[in-house]
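First, one chain by itself: the form predicted alone, in C-alpha cells.
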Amino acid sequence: MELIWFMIVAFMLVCYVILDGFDIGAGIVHYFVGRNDAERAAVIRTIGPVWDGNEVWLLATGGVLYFAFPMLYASAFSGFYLPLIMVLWLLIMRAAGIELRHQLEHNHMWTSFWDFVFSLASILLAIFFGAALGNVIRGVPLNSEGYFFEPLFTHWGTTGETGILDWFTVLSGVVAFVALAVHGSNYLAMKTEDEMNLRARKVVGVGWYALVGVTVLSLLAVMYVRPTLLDNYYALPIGWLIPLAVAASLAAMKYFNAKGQDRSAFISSGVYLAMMLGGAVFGLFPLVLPALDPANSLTVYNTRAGDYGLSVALLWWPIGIIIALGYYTFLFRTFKGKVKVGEEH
C-alpha cells in the first residue's frame, strides 16, 4: 500500500514542477519577453487563467504527504522551517504581482513594481525549489528521533554540519531556475506572436546551452555526493531509461525550438522536468529524506500511515484526481490560443 502512496505523491509532485513550473519560468523571463508595460501585461495574461489553479497541486501534495506519510511530513516542516516560511512569502509576493499589477495600470510606477516584485519572487522560487531537492539528495542532519534543524549556510560543504544551502545544493537551485526558464519561455513562446513569440523562442534557444551544462555538472555532483544513488539503477537496469528520456527531451527541445514548432517544445521541456525528478526519485527510493547518519534515514516504510487509514484514502483519491483532471482540461480549453498585445484574452 506505501508503495502505491508513493507514486501518487511522486505524480502529484511532477505535475506541480510541470504545471507551476512555467508560471514560475515566465515570471522569470518576464523582462526578457515583455519589452514594455503592454507585452509585461500579456505574460501576465498567458498565466492569468491557470497560475491559482497550478498551485493547488503543491497544496495537494502537501495533504497527501500529511496523511500517507505522516512522519515525513512532520520531519520535514519542522526541519526545513525557516526555508519553507521563505517559500511561503514568496509565494504571496508572486501572487500579490499577478493579481495587484493590473489594478492601476495606467500607472507606470505601480506596473513597474509589481512586475519586479513577480519576476524577483519568481527567481528566488526556481533557486529555493530547487535546493529543496538537493537538501533532500544531499541528507538531512536527522536524529533517531526523525528530527532536525539545519541554519541557513554554514561551511558551504555537503558533509559535518551542514547548513541548506552549500555548493551542491545552491547548484540544485541553478538547474531548477534554468530548468524552469526554458520551461516558462516554451509555454510563452507557445502563447504569443510576432516580436514577443521570436524573444522566447530566443531564450529557449540561448538557454538550451545553458541548460545542457547544468545538468551534465549536476549529475556528476550527484554521483559524488550521493553515488549510492546509483545502486537502484543497477538492480533494475530499466532504470537507465530515465537518463536517455532526459537526454532524448533536451535534443527533441532543441530541435522543436529551431523548426518553430512552440507546443512540441514545450512538452519536451515537461518532459525534461518529469525525468528529472523521476530520476531522483528512483535512484533514493526507498528512501524519502535521506539522513547524513544512514541509521536514521526515512523511508516509506518507516514513515507511512495506516493500512486502514491509506486504504479508505485510496477510494476516494481516484474520484479526486478525475474531477482534477477535468477541470483542467476545461480550462486549458477555455483559454487556448494565442495572447495579443493589447487585447483582452
Second form
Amino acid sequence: MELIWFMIVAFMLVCYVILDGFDIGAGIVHYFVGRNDAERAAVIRTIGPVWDGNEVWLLATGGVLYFAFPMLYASAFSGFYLPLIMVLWLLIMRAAGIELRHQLEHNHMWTSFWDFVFSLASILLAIFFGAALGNVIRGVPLNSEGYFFEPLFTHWGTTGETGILDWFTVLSGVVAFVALAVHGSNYLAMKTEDEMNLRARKVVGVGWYALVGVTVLSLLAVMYVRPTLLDNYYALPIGWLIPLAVAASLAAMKYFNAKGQDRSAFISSGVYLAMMLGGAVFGLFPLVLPALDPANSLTVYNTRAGDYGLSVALLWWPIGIIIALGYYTFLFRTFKGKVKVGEEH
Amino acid sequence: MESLTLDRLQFAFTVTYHYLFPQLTMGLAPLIVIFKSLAIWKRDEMWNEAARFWGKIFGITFLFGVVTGIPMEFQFGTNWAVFSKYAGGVIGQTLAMEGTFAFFLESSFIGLFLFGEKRLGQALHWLSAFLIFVGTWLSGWFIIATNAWMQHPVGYEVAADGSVHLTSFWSLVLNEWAVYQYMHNMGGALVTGSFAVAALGAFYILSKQQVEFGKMFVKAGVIAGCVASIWMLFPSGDWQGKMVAKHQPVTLAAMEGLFDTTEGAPLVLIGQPDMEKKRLDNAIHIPSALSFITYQRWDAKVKGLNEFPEDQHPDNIPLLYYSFHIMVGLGTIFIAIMVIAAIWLWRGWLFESNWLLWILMLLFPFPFIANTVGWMTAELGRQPWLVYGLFRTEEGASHMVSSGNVMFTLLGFFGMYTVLSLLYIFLMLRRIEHGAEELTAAAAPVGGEN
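Having looked at the form predicted alone, could you now put up the form predicted in complex with its partner chain?
Everything in the complex follows now, all chains and molecules, and the chain you saw is the first one.
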C-alpha cells in the first residue's frame, strides 16, 4: 500500500515539475525570448490560461503527501521552514507578475515592473526547488523523533552541521535552473512564431550544452554525496534504464531542436525532467527523507497513514485525476496553436 | 512572544486575510451564472455584459484567493507539525480532495471563462461559468469538512502511535457538523457577493456614471441579498447554534457570556463579560430567550461556564463573546436594510431613494466583517482544542521552529499582504472606473435598437 502511494506521490510530483516547470522556465528566459513589451506580453499569454492549473499539481501533491505520509509532511515542512515560506512568497509574487501585468496593458512602467517580478521569482523558485531536492538526496539532520531544523547555510559542506544551502544543494539548484530554462524555452518555441520562436530555439541550442554539463556534474556529485543511492540500481538492474533514458532524452532534444521540431523537443525535455526525478526517487526508495544519521531516516514505512485511509483514497484519487486530465485536455485544446505578438486576449 | 502564540497569530492572520477573497468569489460565482443564464434566456446582451463585468472582478479576486490560499495548506506542515503528524491521515484526505476535485476544475475553467468566450461560444461559456461556481462551492465544502472534523471529530480511531487514523470516509466527508456549517458559511459568502453587487450598482446610480447597469446590479443584489440575509438567521444560523449547543455546550456558554447555569436563560443583546468577577456587566437582555431558541422551551436549563472545568473554557472568552455578538448584530441589521430595500424595489421607489442607495453602497464592507467575526466565533469557540475534545492547541505547534523564525515570517506576511491589499484596491478602483466606460460602450448599441 505504501509503495502504491509512494509511486502516486512521485507521479504527481513529476507532473508538477513538467507542467509548472515549463511556465517557471518561461519566466527564466522571459527577457531572452521576449525582447520588447509586446513580445513579453506574448510570453505571458502562452502560459496565461494554464499556469494556475499547473500550480494546482503542487497543491494536490501536497495534499496527497499530507494524508498518505503525514509524518513526512510534518517533518519536512517544519524542517524547511524558512525556505518554504520564502517559496510561498515567491509563488505569490510570480502569480502577481503573470496576472497583473495585463491589467494596465498600455502602461510601460507597470508592465516592466511585473516582467521583472515574474522573471526574478521564476529564477529563484527554480533554484529553491532544485536545492530542496538536493537536501532530500543529501539527507537532513533528523533527530530521533523524526524532526529537524536547518539554518539557511553553515559551512557549505555536506556533512556535520549542514545548512539548506551547501555546494551540493546549490549545484542541484543550478541543475533545476538550467533544466527548467531549457524546458521553458522548448515550450515557448512551440507556442510562438517567427523571431521569438527562433530565439527560443537558440536558447535551447545553447542551454543544451550547459544542461549536459551540469547533469553529468550532478550525477557525479550524487555518487559522492550519497553513494548508497546506487544500491537499488544494483538490486534491480532494470533501473539502469532510467539514466539511459536521461541520456536518450537529451540526445533527442538536441536532434529535434536542430531540426526545428519544437513539439518533440518539448516532449524530450519533459521526459528528461521525469527521468531525472524518477532516477532520484528510484534510488532513494524506501527512504523519503534520509537522515544524516541513518537510524533516524524517514521511510515510507514509518511515515505512512493508516490502512483504511490509504485504501479508501485509492478509490477517489483515480476518479479525480481522470476527471482532471479531462479538463486539461479540453483546456489545452481550446488554447492550442501559437500565440501571436500584439494580439489581444 | 513565545512561538505558540506567534504560530497561532500567523495562522489566524493569514487565514483571515485569505478568506476575504473566497467569500467574495463564492458569493459572486452563482450570481454570475444567473447573469449569464438571463443573458441567454432573455437574449439580452446587457446581462451578458454584466456577467463579463463581474467575471473580471471575480477573476482578480480569484487570483488573490489562490495566492493567499497556498500558504494555508503549507502552514499545517510548517507551523503545526505535531498536529499534522497527529491528524494528517484524516484531514489530509479532505485537503487532497479539494486539490483534486475542486482546484483542477476551477483553475481550468477560470481561464476558459475569462479569455475563451469567443472560442467557446455562448453555451460552453455558460458551462464554464457554471463549472467555476461548482468548483468554488466544492472547494468550500472540502474546507468546511476539514474544519468540521476539527470542531466535531468523527470516523476516526486512535492508533498505537497516538495519531488518529481514518475509519469512515463518509463520516468525514458528510460530517453532520459540516452540513450545517456549510449551509451557514455559503449563505455568508452569498451575503458578501450580493451586497457587493448591490453596492456597486448603487454607486453607479448615485454617481450617474452608468445608471442602466447600476439598476440591474442593485436589483439583482437586493433580491439575492435579502434572501441570503434571512437565510443566515433562519434556518441556517439556528441550525448552527443548535449544533454548538449539542456538541460544544461550554462554547455556547462563552459565546453568550453565561457564567452560571440558568433555567430560562436570557438572550444577551449588549453586555461586557467581566472575567474577574465572572459575570456580565451592564447587560441588556431578552428574558428566557436563549433557553427558547436553544431548546424551544422558555424555562429550559442552559449550562453556564462555571459548570465546566476551567481547562476546558475557550481561552479568550471576551473576544469570542464580542465576535459572536458583532456577527449577530450585523446580521440583524443586514436583514432590516435588505427587507426595506426589497420592499422599496418592489414598490418602484428604490432608484429614486438616494438615502437608501447610499446605505446600500456603504454597506459593502460589513459582510466581510460579519463573515470574519463569524469564523472567529467558530475558531475561538473551538479553543482550547485543536481537535475538539481530543487534541489541545498548545500541543500542536512545530517544536523545531523557533519563535524568532515565526516572528520573521509573520512580519513578512504582514508586509506582503499590505502590498497585496494596495494592489487589490488599486485594481478594483480601476476596474470600477473603466467598467463604467466599457458598460457605457456596451449599452449604447443595445439602447439604440430598443
